[in-house]
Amino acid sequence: MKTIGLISANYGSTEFGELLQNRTLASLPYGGRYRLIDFALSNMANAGITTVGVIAPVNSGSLLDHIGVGNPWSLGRKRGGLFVMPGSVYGMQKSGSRFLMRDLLKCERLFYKDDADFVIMSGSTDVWNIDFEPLIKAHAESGKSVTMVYKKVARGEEFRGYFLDINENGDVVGINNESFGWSNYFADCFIINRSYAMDFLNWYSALEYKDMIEIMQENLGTINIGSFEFRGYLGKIKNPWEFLKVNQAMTDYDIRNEVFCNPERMIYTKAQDEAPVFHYQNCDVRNSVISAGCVIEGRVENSIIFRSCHIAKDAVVRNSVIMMHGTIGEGAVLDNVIADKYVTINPGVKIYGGEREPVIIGKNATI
């Protein structure tokens, strides 16, 4: 069954402060060399989806620079390919919402210009590696109009968004904003029949200010919705603390292997060649990800260091994320810090953040 993809990137968060001053959440650097949107694009490319639309926000400069015409994901092609479409000016502001009707209505030409059977709609800020082929097959066999992807999460895990009530037949009978015990967390991804998507936009066009999932929530009695369980790692990033935590998850051997080391489902990104990491003899690196081009003289622990960073002698970087071209001076100490690109920390400076309230340092800052 032919399937096309639509990725929503026109949403953000006011909690990230300077990190999102000149970029969208979807283009936020991740894991030492990636951007968050790489996961949504790679998941679709790995399923053989060759027509993908991306709903871009107003501040989409960094996003467009990164994805280009889609060559890393084999989407730079004459037929189909990558379509970047402008979203509404203000995007989606409500926490947990991803699929603003106003955006979908502006981009509905994607549904009309292709003869696909199904459309997979996905958010752009989740860290996961999902095989969409079983989802497409299950949806086709179910006869449902919509199939929503979910993951079971414990109540103790701090997931924010929508939760699904699912009956014994796998039908979605409730969509809630709260979890109770083990819950079925909606993974910001669903598959919908293309013809039904066009009808849906026509029926509810007057509700352009709402999220598509909100409309489904209010009209469950008339919409036939199935479910599909995802059992792998799902990293949700909706605030700086989650950004730091999900980055640090890449130091876990099992999670890193699941997300990045499946030869059949690689995560692709824009290539930037650098020299290998240079570790000085007396440096100390523990449980961290160090990217190409870095020079490490000091100590790095439980941290993600992006390309071309320099950690000077006697400097300590702990529980932190240092983005590209960062310079940490001799004797400096960073703990629970998120430093954007081209940040310079002068010798001897000490910065301590909280585990749930990391210190954010903006791009090009010198401290």
Contents of the next structure:
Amino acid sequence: MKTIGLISANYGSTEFGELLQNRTLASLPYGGRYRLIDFALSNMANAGITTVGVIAPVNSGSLLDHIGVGNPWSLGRKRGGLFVMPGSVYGMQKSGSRFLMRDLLKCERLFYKDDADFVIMSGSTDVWNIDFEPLIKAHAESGKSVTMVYKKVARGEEFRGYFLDINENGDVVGINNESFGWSNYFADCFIINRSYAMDFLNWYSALEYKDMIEIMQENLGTINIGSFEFRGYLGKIKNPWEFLKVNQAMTDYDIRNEVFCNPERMIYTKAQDEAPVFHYQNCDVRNSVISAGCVIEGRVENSIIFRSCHIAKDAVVRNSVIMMHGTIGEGAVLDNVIADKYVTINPGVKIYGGEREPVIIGKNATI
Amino acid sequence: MKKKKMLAMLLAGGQGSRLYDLTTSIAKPAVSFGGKYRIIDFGLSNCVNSGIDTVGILVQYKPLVLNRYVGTGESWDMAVADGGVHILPPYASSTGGEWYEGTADAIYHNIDFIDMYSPENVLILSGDHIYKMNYNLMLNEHEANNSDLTVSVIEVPWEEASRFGIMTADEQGNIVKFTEKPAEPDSNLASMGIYIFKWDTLRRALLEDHENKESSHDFGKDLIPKLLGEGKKLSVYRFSGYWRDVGTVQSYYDSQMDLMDDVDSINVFSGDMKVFSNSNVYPPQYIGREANIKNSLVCNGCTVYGSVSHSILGSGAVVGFGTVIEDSIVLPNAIIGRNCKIRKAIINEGAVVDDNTEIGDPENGVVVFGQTKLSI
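To complete the pair, please output the form predicted in complex with the partner chain; the form predicted on its own was given just before.
To see the whole picture, the full complex is given below, headed by that same chain.
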């Protein structure tokens, strides 16, 4: 069954301060060498999807620089390929919204032009590695108009977003952004029949200020919605603390193997061709993820170091994320810190963040 | 189509039999180097860094991995409309098929290919040397001298000169004599196997050499002496810098150790004359809680739980708990179990080392473990 993809990157968050000053959440660097949107793009590429639309936000510079014409995801093609569609200004203002009608109406072209049976619509900021093929199969067999992907979460887990009430037949009978004790967390991803999507946009075009999920919520009785459970790791990033936590998840053996080292479904990203990491004679690296091009002379613990960073001797980096081209001077100490690209920490400077409130150091800063 | 100033022909067909198990299933230029590179990366990167966008790669021995690796040339920015990389294997014609019988013969069989681009000059390269070089500087001298052939040379210690092809030049840099491995050298300028020919000179010489039944169709043995004999203008281009032939296991091992011991040797870290490669997308390396890494190069995709010192871990290599690796090179995707002891060894690409295995002995020569396992 032919399926195309549509990824929404037109949403942000106000909780990241300087980290999102000049970029959208979808292009936030993650995990040493990735950007968050790599997961949505790779999940689609790994399911053999060769036509993908991306709804770009107004401040799309860093996103476009990263995805280019989509070559890493085999989307630089003659038939199909990557379609970048400008989203509305509204996207960055309406908090929590992923699938704005206003944006979707603008990319109707993608739906009309193609002859695919289904469209997978996905957010762009979750860290996960999902096999879409069983989802497509289950949806095709179910005869539903829409199938929503969810993950069961434990009560009390700090998830924000939509929760689903699912009956014994697997039908979605309730959607709410309060959990109401429901444990089915909507993974910002669903599959929809292409013809139904076109009808939906037509019927509700007057509600362009709303989110597609909101409209589904209000019209549950008339829409035939099924559900599909995702049992793997789902890393949600909605604030700096979660960002730090989901980065550190890469040091977990099971998560690393499931998300990043599955030879059947690799996570692709733009290659930069950096040299191997040089571990110096007196360095000390523990439980950390280090990317190519780094030179490590000091100590690194429970941290994620992006490409081409230099950790000088006697420096200590602990429980931190240092993005590309960071320079940590001799004897400096960083604990619970998120340093953006091209940050320079002078020798001897010590910065301690709180466990749930990491210190954020903006791009190009020298401290 | 714009006429090309210079086109490069990269000789990548040799077996490299002195690398033994490293080349049983792949051609020498495709052998892993420095953890994430393959030997051919250095030649191809030099080309793109010198502004050469059209390269013919002559393949013959076990070319599958090499062909796949080079692909469209996109990784070296060579997926260009008017040029790019071309894999050139031996082919059949109406008079039958022939293998490449020598370096010059390989070029002879591709005269039609070079004519398609009708370049002014042709650069001949070997796909098995480790060095960074801007071929444009050599081309400038070649053109300033109006030479028919310019040979890049490097000064070697006098006592080692008898191991190389030696060029004897006059004060103006004109080659007056070429001797292959002279017993009593009268010059210490060794040929690096890098030649710039005027294409019309080379074309005619190849056609004549092909008719010569006595010839072994080799650039060093036949073509250069022939042109010298004809009184053509042959010049040397003096290169100074790091240059290694990695034709033996020992030289292959030594030049990789240079990456750590002498960082300025072939500075892969420097953004200047960057070395490009076509590596798979691996996640960044993970270094475990009990791991201990000293003075080593570790690539993306590695997972390290053991101790590693003065060694190189190639992309995707795994080092188990309790394992000690010293003075060794672990090629990409090799999996090393727990409690192993690996000293002064090269672990082949994709090889699996069972738990509690001991490999290598610091008192003896470098050993190569395992067969290359082909994978994507």
